[in-house]
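Only one chain comes next, encoded as structure tokens, the form predicted alone.
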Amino acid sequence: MQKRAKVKLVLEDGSIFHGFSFGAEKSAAGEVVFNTGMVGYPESMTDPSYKGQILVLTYPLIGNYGVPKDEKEDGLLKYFESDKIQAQALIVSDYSKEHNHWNASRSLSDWMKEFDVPGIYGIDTRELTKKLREKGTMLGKVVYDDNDIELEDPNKRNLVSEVSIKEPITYNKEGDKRIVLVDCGAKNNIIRSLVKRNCCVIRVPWDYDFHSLEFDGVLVSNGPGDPKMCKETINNIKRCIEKDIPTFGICLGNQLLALAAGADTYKLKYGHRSQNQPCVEVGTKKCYITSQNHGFAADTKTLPDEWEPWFVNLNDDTNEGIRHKTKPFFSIQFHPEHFPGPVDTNFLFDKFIGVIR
């Protein structure tokens, strides 16, 4: 019988949970985060905004349907939402090792393997969940065999620069609008719903001054870290706003249009991260289950008197979106793409078209 690996996480509490070892045999750090969604993990740790950041998934069994295929459509990888895992590690309860999928072509361990991303199964995710949403999220790190490493803080780094792209790409040149995507981490399936809608796609790096171009509208992307970090996106955002020129912003995009129009921003205790966050839009008594993966929030306190709150997570009234009361411009937290997560909010992409001249 082959001998488990054994590998712990260490919290930088002094907390130690020990387990076992999937994936890369090797020791990673980060600032440790928790995801209730049931199932998305090829999904989720595709997400360029878990970059720097290692996942802790609260349902208890994870890799029984494997990973998919590396099939491409519109030139993006059809099943996952960038081009290789972001996160730092992975921590599950329970890894099966057999898997079963019509559509499955290896086993998450194999996957991990493939990008060099550590994994622990065996230990209590539930006691750790606990601890993270008691005392906050913490840095951590995945110590395998010993090879011990420094903490290490993300969020000082500017984690923007390390996903987006280096150079403009289109998609779709032949569509009837052309939006300019600003990627900050920008998930796969933001183009793709555009793409769906017959808009030209002009994916443009995060500190790209894109005003010299033709276009029609801007969509603000999801992303890590920080948004302060983003000098150069606000300004360009600020430009938009000036320009009139219809504005929309998804996750990191609803922080960084809020920062744009002179409101501030704040990290959370642990952030929001599943498939099955409330959001109830202002004014009405309409609400949606969101997919959402974010540990920043604007401060709608600290809003101009032309702006105003949009959408409220019903769980903790932190903010989910603002938008401008007389001009087109808008955002929200959540992620109306899904990808993984339910699809109430699609219906946000057609909004933002139609205020498109």
Given for the second form:
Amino acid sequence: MQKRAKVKLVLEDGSIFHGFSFGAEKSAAGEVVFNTGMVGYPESMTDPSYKGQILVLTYPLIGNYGVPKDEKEDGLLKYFESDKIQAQALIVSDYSKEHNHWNASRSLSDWMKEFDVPGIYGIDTRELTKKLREKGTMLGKVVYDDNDIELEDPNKRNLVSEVSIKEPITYNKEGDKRIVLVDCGAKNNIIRSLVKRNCCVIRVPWDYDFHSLEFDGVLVSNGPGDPKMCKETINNIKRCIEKDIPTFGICLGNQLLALAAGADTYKLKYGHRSQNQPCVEVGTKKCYITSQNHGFAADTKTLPDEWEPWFVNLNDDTNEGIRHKTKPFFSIQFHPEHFPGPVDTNFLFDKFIGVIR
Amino acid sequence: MADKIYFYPVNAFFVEKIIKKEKPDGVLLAFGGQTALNAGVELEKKGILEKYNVKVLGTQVETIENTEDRDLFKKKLTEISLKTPKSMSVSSVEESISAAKKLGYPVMVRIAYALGGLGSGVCYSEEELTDRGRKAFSFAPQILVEEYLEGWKEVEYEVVRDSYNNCITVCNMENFDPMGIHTGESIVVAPSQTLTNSEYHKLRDISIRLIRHLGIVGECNVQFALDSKSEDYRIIEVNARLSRSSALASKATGYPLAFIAAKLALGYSLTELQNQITKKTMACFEPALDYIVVKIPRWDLQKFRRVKKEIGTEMKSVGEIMAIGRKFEEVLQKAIRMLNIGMNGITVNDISLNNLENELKNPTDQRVFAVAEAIKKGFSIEKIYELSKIDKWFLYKIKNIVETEEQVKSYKPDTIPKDLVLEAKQNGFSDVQVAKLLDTDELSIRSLRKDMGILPSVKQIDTLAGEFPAKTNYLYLTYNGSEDDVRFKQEKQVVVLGGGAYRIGSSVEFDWCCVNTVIALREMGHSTIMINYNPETVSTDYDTCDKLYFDELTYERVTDIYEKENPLGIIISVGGQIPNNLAMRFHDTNIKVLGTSPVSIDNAEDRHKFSKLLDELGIEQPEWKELTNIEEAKQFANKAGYPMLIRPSYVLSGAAMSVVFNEHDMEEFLLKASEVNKEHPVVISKFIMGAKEIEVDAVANKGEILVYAISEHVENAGVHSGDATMALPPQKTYHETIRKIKRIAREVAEHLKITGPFNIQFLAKENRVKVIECNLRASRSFPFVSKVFKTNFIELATKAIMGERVEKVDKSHFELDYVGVKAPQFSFSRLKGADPTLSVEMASTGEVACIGNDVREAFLLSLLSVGFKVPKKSILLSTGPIEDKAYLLKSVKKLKEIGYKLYATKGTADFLKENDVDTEVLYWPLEEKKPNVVDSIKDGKIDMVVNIPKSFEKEELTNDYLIRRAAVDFDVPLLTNLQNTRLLINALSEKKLEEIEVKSWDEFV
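Having seen the form predicted alone, can you show the form predicted together with the partner chain?
Entire complex below, previous chain first.
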């Protein structure tokens, strides 16, 4: 029997899950959340929205196809959603030490070591998930070999400022439409989706005053944490509304547009993190299977009169998108850029580009 | 269930009659497999649906044709730039050869409208292509020659679309065996394990674009080939109907595909339908699994003489099982045990594989074991991959199992550490496997691990990976967990053990018994627990019972569940032989068996004890003896007289049972096919020629019979009861015989104090009745007799088992004005090389039953139901030994009278000529003269073949075998049994299909 280093997950309610270590050999603290997607761990783990979070994957067999190589395309890592692993730690049931895939360049464990991110396997992730479902998202810590650390609530920090870029970057300068992408922790595939549609993407920091720039529309990205932390972004979006600038929000961007419109947001008990969330376009029987990753939501009841819900979650009736009744401001709570997840709502990028002049 | 049921062949001819009578508004075509689909397409093409104003609900016929016709299919796909294998559709052998030249060998041959890939296969040379092509064109007007994608992954998606254009993929599945092995023959996992997000969603997106473009409403299955070295893909096939894969996907995910597809066909939207598991969320979503399932096909190739053992592009398996767990190692080992083929898992088996390299490269049903053996022998993963093309990820996992085995082996029961026992259990090792490795017994390991606190956890399948609570109890056990999902405090619980995999000898009949037991128990106010693992069954629908444990039917697993649930007891008498075999072990470990006592079961199962009982009761049985060497066997046979029926307990190859006619044959069989020694005795019994076989199915309460049914076999003894055609009520059995049978059944029931179902098989000749077998459990024919009598035998049995008061069923009830006939379905056309004859070893893979006004009508209907085609013009007769020729003479004359042209082989022709019947003589296949029988069959000159074998059981290349095989390969109806043939000819000469009036089940009184 091989020696396996012991490591445990401790939750704020005192429960302890014992498992074995993979990835970096260290302790880490954060907010414990679960994701029910069955594929896409390299994409999820590099999604900046997981900043500060300990990610539990409910699919038990993880690491099977390793991790792809660091190839770049248009200045972005081709196979990842940002430049590094964003999650604090990874919790799985059965880690596959041996992997096999034509596109893999290393194992998941080695990749996590590169980014100093610890992992635990051998835990009953279903039991853990049920606990998070019943008690709501909790703080927790991975404790490696009795190196105890303090619990830490990432939502008290401005996580967006931690993951956003510091200086603007422009992609596809020759593109025929100029889109400002407000980077609150934007996933690479939002940029790829716009570039593919021949847009010039001006990616700006979350608090950047972009109104001085020349552009045709604004896309407010996804990102981690409580939207109310992003006061500067909300103010910038308010000015877009005043100036009738076409504005599209994704995920955190949906919550920020809601706040800018005058509505409220709140924290969900345990959030939506999966690739199978059904979202119905309000007033139709059309339903889309969407990829999601959020812990906060817009409160539909608080929307001002000139705004309306656009999409609603078929499972729990929470808001999945809002739009202005007459003007080109709209946003969605799910991820049309997918990666990971179904590609069904990718057409929304076309819709956005369609309303720009 | 349905308001009206018709027991008639599912073909356009009879469906039209029913439509004409019932005038339905709509018809569903996608739920009855390829048979229903083909009938539907024909009804539409003939304008019958239009004529009677019947609307096709769900996917329309035009769409079905676009998926079934290879050319149209390719065209539709090209319209939206989707890729299919490079291929050419041809309609002659010559065209197929020139197509193959363009594509380059090897090529894949496929046939349109084919059930289970019938006739498809890989051809490496022009010779192989010519041979396959000729056979294929006898089934189909068009075949497809295409590029062969060796080593590509095979992946399937189950896709659902509603009439509002909402689409979801319910499940994807990946084959462990790469391209080249039919998905029905492959080990399959769900969800896919080696696909990245990009690959998974690329294929998902293509599936959805495809289903939208085709316009399917309901469910369909899309099969892909995916390159293992890039994201290149090909769409192999679309099934625009519910399929075997959809059943598997439903069980794998908890998403009830057929239920939803039916709703969608009626016009509902996916957003309006509830998720049946959570009862809170909706059906418009894609299940997230937090477990892995594996499906393994169950083959029974050893049951067939001469059959080719290699698996490939055609289906040969007869059933399948599914295992659920949280590690691949765990599910694989569970799954192998579920097959019930005597294997303890992927390892720790008595198995010897001769040529591992060949086995890996040219797989048979043993390949998965060869992988483990190769790892043990030191083959590198790379080498195994090169030979087998099985993705290395799967191979690494099997290696983990082998490594655990090595570690466990190095300990003793008192030294093995807890962590290693846990690791072994997590990697799917059973207590039996661990015990064998530690050289101890199962129960010692059981108590060892329990003392260590190593117990499995019960987990729930909830479709959402724990995101929402589940309202249903769809459960499995795993050692990769630390908490039970459910609480165990339910009272009045009863466990029902299911039948396991469909295989030859045990099929949907036992599932019917299990389901009806559960229904009866629920009506009596009991809470029901079902344990079974066959994804094709109703008993494994999570809403059939209160709790479904989709898990193993081993002593270990059932006991684990019993100890957690603490039920009133276990019913083992409705799931066939697997649960029945556990009786004494439960008895010995104080696990409560409900109904007939395990001691009585043992008295009936143990040949010596049962024989002694019969002797005490003065009931006759064929002379028999259990012997441990060949000399004794010869002596016994000489004394009792040939022919003899031989049953070795250890079989080396071929069939387990055989009838021998002389000493030479017996010696040959015992030396070649089996091993005879002290550990492996052989049972030899007197085989009675020309006897009738009769069965009684009955239910008793504390030894008193409550209800019984006596059915007779159409065929004389010598045909396995599972392959026999059964008539109920009996048509040709003497009253005296029936009286004797009743008396024997009563005495046996009384002496064994039977409470519950039982079945006895008899031989009868000239009013002498002998008992050949007795099972104290429901038999294969319980659903048949229940349906013909319209009396649910299982419901009565369940009441008796639970100690409820049950009235005896009045005997006048059995004076029926109609006859039920149950007929076997054979699959010889798919079992290449198999000799299509009836013998003491069962070979049929299914059955049908029809009801008619008399036995001839019911018999003809049942034959048509298993695919028999009424011959148009010409019949070939080759009618065996002289007494058989004489037996059929009158019938043959009738054939002549009703205008058939008769061909015959030499001897038969001579005999008939002497008796004033003219026939055209055809030469035997081995004579190499023209006109020859096989050529005439190939050329389509013959519409039906009657070939009565001259003797039983000869396993050599004979003229008769070649004739039978040609009939099967070229889809010409074949009859090989005397009594069967006579009944058919009588039916043909008397009944015109046009004149048969269709009646629903309730109209037969």
